[in-house]
Amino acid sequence: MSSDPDKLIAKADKLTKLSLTRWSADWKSATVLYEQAANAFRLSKKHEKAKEAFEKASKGQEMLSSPWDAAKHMESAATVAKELGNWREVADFYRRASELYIECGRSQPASDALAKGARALEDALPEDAVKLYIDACETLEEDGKEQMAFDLYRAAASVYLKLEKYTDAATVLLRWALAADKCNATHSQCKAYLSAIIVYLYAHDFQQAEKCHNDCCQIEAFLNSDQNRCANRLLSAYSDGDVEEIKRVAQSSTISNLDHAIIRHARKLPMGDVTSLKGAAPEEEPLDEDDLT
């Protein structure tokens, strides 16, 4: 048999096309040829041809009712697309690989495929990267594997911080806290809450930071935690307009135990003028008797 990958592709294509003399496609033989050609193209660094061959090999495995092998080939196509800098294809291929793993009932590799795509896209397409990270989290959560999603939530929050989308970053951190709550990971939950409060303060949104803190204090585990004591000190320092105390709290061991991206932002606090907050009483919202939530 010829080892020329172009000839292997041509032969495989013929096997999958129906004609007067071929009434059924021979996907089994064709897929083997596509796989051989894909590996040969990859070895010779003919990336575009390798990518197309892996796509065809994946399609072949699908036709043979083998979604696991189809997913593996789709991941290989994504890796080659990354070499080519075809970022949209990278996202599409990893998403397709994830769907194929789901067909096998395997949430962990399905989530891993999305996370690989997200990591590959962080610099080129950060918005797409975040979506992939969030989808990877949801894939695990739908299978009751919240604990495995923690690193993915951290990664998503980190990308949002780089994009200076602070409200989105805080929202992701609060979603992480909810996931932690579901699997009784109290320490991670409390760290996520404190991280969200810090992000709001970094965005110089003191009111939202206070509101977030009040909401978090409804959770008993947070109320009695070191992270809450730290948040109280930080918010009190803001209320007093005490810049030196804010800086002291930002250097505390409780904050030093948070994720690197959060520590970096905490150490830059305060980001604006806090003297205007001194002595300012929080505005109370009028009581709406119809709204008891």
Second form
Amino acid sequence: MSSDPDKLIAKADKLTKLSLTRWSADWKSATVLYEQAANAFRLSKKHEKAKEAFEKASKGQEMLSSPWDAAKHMESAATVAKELGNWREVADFYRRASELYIECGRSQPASDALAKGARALEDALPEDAVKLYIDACETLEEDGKEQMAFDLYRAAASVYLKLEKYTDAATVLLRWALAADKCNATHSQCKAYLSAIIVYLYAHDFQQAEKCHNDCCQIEAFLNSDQNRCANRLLSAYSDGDVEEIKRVAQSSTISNLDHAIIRHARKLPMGDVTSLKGAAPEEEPLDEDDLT
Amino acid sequence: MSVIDIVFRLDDICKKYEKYDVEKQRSLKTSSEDAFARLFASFESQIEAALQKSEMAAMETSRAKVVAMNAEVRRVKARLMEEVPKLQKLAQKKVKGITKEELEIRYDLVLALPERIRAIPDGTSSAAKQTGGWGASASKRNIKFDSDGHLGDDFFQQSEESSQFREEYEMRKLKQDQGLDVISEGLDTLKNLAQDMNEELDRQVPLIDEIDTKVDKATSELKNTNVKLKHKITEIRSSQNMCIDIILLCILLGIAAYLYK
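Just the form predicted alone so far, so send over the form predicted together with the partner chain.
Now the full complex is given, and it begins with the chain already shown.
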């Protein structure tokens, strides 16, 4: 066997191309050759060729109906593509790998593949990255493994915050709280709720924050928690327009135990003019004494 | 004459003139007859003892001892005051051998007793006692203050010492509050850390269970493989023969080396 990877590739291609003399492709030997070539290319840092070789190896494994190996090769291809900076391909490869893993029936590696893709794309294509994160979370949730999804939710929320999409970030945080609820992780749940309220306040959307708080108070675990007390203090400080109090609450230890991205945003509160919120409370109809309802 | 003789002569003379000894007569009389006289005598002796004690208290320097002695004196006085009505009743009784005048004298004595008892100093200011004493004994329902009459304006005036004390107390309270705040923050952090650790461990429990089952499977497979391997090897060549084989091979190699050296 020649160690020259190009020759290996050529040989393998010949084995797989159907022609008059060849009626069925010999995937077994071809796959072996492809793998060897790919490794050789990777060692010699020929990324483009390595990527192609991995792709072909993965296809070969698929034909040999071993999705596990196929997925592994796809992941390697994606890593090489990352070195190339070929972001679209990175995303595609990781998605394909995750699909193959799901074929094997292994959800954890599938979501891991998506997470790796998301991490690679965080800087370049943050929108796609966050989509990958959310898909990864869904993959785990379908399999009942919400516990593992916490880190992914955290990462997704931080990407949204970087993108300054606050409503989306808050939505992700609330989904995180839901996942935490399913596995009875009350502490994480309460922290997620508090983070969502803080994000709404950071977006200077007091009504939303209040609504969110009211929704969260429906949940008993949150109602009796430290985080709820902190949220109450924060919201009352906001409605009083007391900037000092807001800053004091932001320095408190309850907030300092949240995710550091959230802490940074909390320390920057209040955003904008707080006194305007004082008059923003909905006016109540003056109580009519004759009205008996 | 020797001393002994003088003593004997004195005794004789005393015995002769016993009937003129007023004290003894009285004590003889009281011991045989009179409940009143007996009680009165005991009263007198107790009052004497209390007076002595109060004098000692006045001379004492240790405050604790003074306080203890004054308390004793007060206790005795209280007891005596309780017994006074009993004495009064006894005084009224007619006893044989006592004239009417003597009866009245006795009654007066009993009346004078409370005054005498109260006069025993027991560390409290006596002047106020005099005025308040009557009221206290008349109606027993008032709350007895030790120094009533002295609750004037300057009684509640803050002396320098007391205001300093109050300031110090406030400062210490502030410092304690600050310290407690620090402790509470530390405890908050601890609580958060502990809860996070709790959740992390909960997360890892199913993972470790999985690892456990997988490793168990791997171990059992390994054991099986080992057993099979052993069987196969003994099948090919039993261990005894295997050893002989190896030894002969070594000897052969040694001979070859020797020949080719």
